[in-house]
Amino acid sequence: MSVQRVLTGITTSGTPHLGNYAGAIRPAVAASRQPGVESFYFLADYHALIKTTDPLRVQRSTLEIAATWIAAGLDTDRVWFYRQSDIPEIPELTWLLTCVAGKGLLNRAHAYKAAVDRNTAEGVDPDAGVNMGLYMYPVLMAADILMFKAHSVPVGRDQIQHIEMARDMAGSFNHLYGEHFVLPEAAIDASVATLPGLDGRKMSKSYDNTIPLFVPTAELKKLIFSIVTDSKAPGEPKDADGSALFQLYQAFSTAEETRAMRTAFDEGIGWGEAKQALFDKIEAAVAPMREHYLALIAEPARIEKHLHEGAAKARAIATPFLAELRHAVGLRNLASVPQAARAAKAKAALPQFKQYREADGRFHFKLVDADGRLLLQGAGFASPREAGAAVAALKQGAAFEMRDGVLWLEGAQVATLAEGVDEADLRAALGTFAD
């Protein structure tokens, strides 16, 4: 069986609540429990400089975001679980990406694009305001990913650009220098719902309406009973799909249990009976969390040597991929020049495969000789995952058909012979793949 990595950035720069725990812990910690799966978790405290300027508060963030999740049960003996700023290879790797990172690309980033826009409608500087960080956001982002090889990274529908950013900085990497980097693929849950706040919106720190997922039981019945509800009195219907309420009780109960809830709902439960329910649900579910959650703050020392544990790990793994990346570029000892001058000669004596995007967004790839010469042109792919799919078979021997000097792969067209070139040709420099 195959192994799958999947990988998970947590940004240190705030107090974890319901929400999270919800909609991204409670599920990234069930998963991390499945065969076949190698999970990564990172505090991305790197990423925390470019939201806040506030050094204790990402201090205290890490801390408290580190106690959650082991808290909320991951096994970090399992899992790959370390801070990002423990990984040195992470911000190298980053400049490395940088040199392939085009300027128009990241001029498309959403967050930058946003900055530029406000500023461009208040009239001033497009770029008032703007660091480097949010700038090259993305990058790093990229260099979190592709430093382990992650096939999947679960996000929500506003991080896809990044996760297709990563894949085209991986892709013009790989097209420069070979082989090297996994084309990650976003993983979009549609099933893990946005829990609301108190007032209803998402619950979110922007709109200061979150229950901090540990706070003391009293304060948690307090922020519960603030919940916002319509002014309907017991007896009355209530519609359950438009509650806030409703929805909170949802996410922490089983199926039977919400289908409960709903039929009380229907026959016009109290509000205030309703919110007491809910915070008996979340209690529950919270309360024997809270007690490891607060032992764990109280010894910072314990949650430090988690780290230090998981950041030995994560590196066991970037050092040498790091290495290898950095001869691959030509930053390499001097000693191994004459070895290196006769493998890229022997390389490039070779036919090659070459992949890249046209103007229409299109991916495409052709095939040339030991000279430059063009032997086979790729059709018009709408993924670079469907172009690199038709090289990789080509590569390995897989059987095609050759129709008026159309190539077809599994019954489509993916290539056309040029002009010149006959397929006795061909199939001589598809050989030396083999070889």
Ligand code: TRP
Second form
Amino acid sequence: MSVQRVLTGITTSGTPHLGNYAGAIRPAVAASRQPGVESFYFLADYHALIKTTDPLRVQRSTLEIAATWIAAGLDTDRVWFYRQSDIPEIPELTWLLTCVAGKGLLNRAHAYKAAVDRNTAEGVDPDAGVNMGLYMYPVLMAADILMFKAHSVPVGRDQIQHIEMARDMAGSFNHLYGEHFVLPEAAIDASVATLPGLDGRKMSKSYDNTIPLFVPTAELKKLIFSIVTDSKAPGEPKDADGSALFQLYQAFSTAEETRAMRTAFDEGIGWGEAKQALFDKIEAAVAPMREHYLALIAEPARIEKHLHEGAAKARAIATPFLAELRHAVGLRNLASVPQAARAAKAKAALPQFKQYREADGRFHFKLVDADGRLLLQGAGFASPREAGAAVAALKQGAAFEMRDGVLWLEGAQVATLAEGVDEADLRAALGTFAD
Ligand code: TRP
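Give me the form predicted together with tryptophan now, not the form predicted alone.
Then the entire complex follows, led off by the chain already shown.
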């Protein structure tokens, strides 16, 4: 099997939490170690500008997310790990895609539609508060993906539509300008955990229920002990499946440990005891990474270096590919002879047969020389197949007779010599079809 390209972006507008780690970072780092895969993981900082206008937050989040991925074991030599805004080819490609993206397509993007629906419900202008960044989000994302010819894009379910839009834009571009882009597919891994947050809903910054991945130990313990549970007393059997605590435990434990915890739930483990067990598990997983993380955060210049190397590696692909795309759409060196024109010229330097239908409904052909001068005028045939057969015979050098300017082929009159053309000219022209 050929190499699979896997690509995903992480918007740099927040601080990584346990849900990001178990749901995205940990599986992505593991996947990047598989043979036969090329992994492209990047910091989507242009996308962050759509979510926040706080410059310090963008900068801080970029640092934290970069440090998190490296601390989580990403091998930056093995993968392509870069910052979106270090690749100027991405916004340039965004424009090329903008020009093939249907406005109607973008009108249907979930995030934009949700904003319009909210505004409509509130009776204000449908586009109130909507900037073009939000509207164009799927085009920028398509550029991220198509630039590197990714086959597979691991994302959350909420992003599937964006991948479909990227396919759509790639298809339109390929149709207009030739096969340049690979059509990507969303990869949704059902085995990957979606972690619940402190209140039992999906862990998400928008619910303010997260456990940040690298909080200090004491803070981690406090947060874990604040996870909402029911009021069952120790000794009362507890429902593992409905428990956020249990799901979090499972995400950081082996199958065997998980089974043992399920039994403990059935047997009425106290919530305090269960929380302590969860804390121990998470702390054991996180502590070594935390140490690495804190060391990285303390030296941002080291991270910059990683990112610069990553950008150089990514641009080694992006720069020549964008040059190809620019050429494809006609953004070209004026001194270069267009390929199509060159091909047309080469073709025009030789005599050509042309077939057409006349107003009388009959099918004709003619032979013209390189300058378009008529050499031979075909008779009218009843069907295009008969006209084609005569042309084919002449091209293949079939023996014919000329009598008084009329060309006879297998006993039939098939054409007449044009005015001022002699038989030698005709035979010379036909000779150019032999090879
Ligand atoms: N929109 C993605 C998210 O919010 C982040 C992202 C930006 C992305 N560009 C991408 C994901 C390209 C996959 C591929 O999660």
